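Have a look below at one chain only, the form predicted on its own, in structure tokens format.
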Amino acid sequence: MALKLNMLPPSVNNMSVRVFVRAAGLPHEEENVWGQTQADEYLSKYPAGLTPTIETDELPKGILGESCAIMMYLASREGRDDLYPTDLGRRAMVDGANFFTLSILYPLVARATYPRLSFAGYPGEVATSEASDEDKETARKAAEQALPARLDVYPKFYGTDKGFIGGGDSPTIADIRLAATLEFLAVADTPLPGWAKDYIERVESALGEAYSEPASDVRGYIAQVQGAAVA
């Protein structure tokens, strides 16, 4: 079976893997599974009902989810030390940045941006509760106000103000994951810090169309949502 990537074009979670397979030059078939992830056929393969996923006979279950796990697996399979360093010190920084992005930064990004992107929130969140619109907006603003302190970790600890995560001269999977995540902050009220704007440009310049093509789907969706809000 050729590598199959199940994805949703407007999602930055999906964008990261879409960027990776292009940057790594991996032959793959991309399928837009919008509206299909809760259907029996998809759930029978991946009960989490989430994207992105890759399908290949090489995997124990034939399928794998979670953006960072997918990139780690494929980079290791292909021996792409440039994208996922084998040096333990550099890899530790890449892994640490990815786990920080997924566990600390992204939940705040989701709470701050999903309501404006018309994305479904997570169960238990204020945005999905019976709270008033005013209370939901208060919660959204609180998440957005917490973002600057979390973002500041990246230039201070991971070196994103000058280079790439892991200390190499080209983007790693942690850079792909972080840069993609930052794309959603275009709908936030708080402007991106200067280092973050430069960083996205640096990652995109280094990866070229491998980044800009998937990014265009995310940016196009954001522009559509913002246009609808103005209208």
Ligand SMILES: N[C@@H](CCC(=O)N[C@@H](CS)C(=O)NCC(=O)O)C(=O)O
Contents of the next structure:
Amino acid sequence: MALKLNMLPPSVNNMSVRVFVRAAGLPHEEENVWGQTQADEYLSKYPAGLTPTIETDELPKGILGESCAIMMYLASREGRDDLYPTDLGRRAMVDGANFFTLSILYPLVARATYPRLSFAGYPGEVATSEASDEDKETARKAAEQALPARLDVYPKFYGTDKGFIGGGDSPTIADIRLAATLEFLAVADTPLPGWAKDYIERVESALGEAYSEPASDVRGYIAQVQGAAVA
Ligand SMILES: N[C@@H](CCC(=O)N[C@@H](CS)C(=O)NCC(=O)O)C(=O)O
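Condition change, the form predicted on its own to the form predicted in complex with the named molecule:
And the full complex, kicking off with our chain again.
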């Protein structure tokens, strides 16, 4: 079976892997699974009901989820040291950044932006509760206000004000994951810090169409919801 990528175009979790497969030059077939992730057929393959997933016979269960795990698997399989360094020190920085992005930054980005993107939030959060619209906005703002301190970790510790995560001269999977995540901050009230704007441009210019093409789906969706909000 050729590599199949199940994805949702407006999602930055999905954008990460869509950028990666293009940057790595991997032949693949993309399927837009909008409306299918909670259906029995998808859940029987991947009970998490989430995207992105890749399908290939080489995997123990024929399918793998989680954007970073997918990029780690494919980059390792392809021997792409440039995208996922084998040097342990460099790899440690890439892994550290990715785990920080997924577990610390992304939940805040989601709470700050999902209400404006019309994305479903997570159970137990104020945005998905019976709280008033005012309380929901207070919670959204609290998440947004916590972002600058978390974002500051990247230039201070991962060197994103000057170069790429992992210290090489080209983007790694951690840069792909972070730059994609930052795309959603276009709907936040707080402007992106200067380093982050330059950083997205640096990653995009290094990866070219591999970045721009999947990014255009996310940016197009953002433009659409922003247009609807002012209309
Ligand atoms: N940590 C996961 C997050 C995956 C995730 O939350 N995917 C969402 C899209 S952003 C999804 O597929 N939700 C199911 C749906 O919307 O039907 C990753 O990085 O891949």
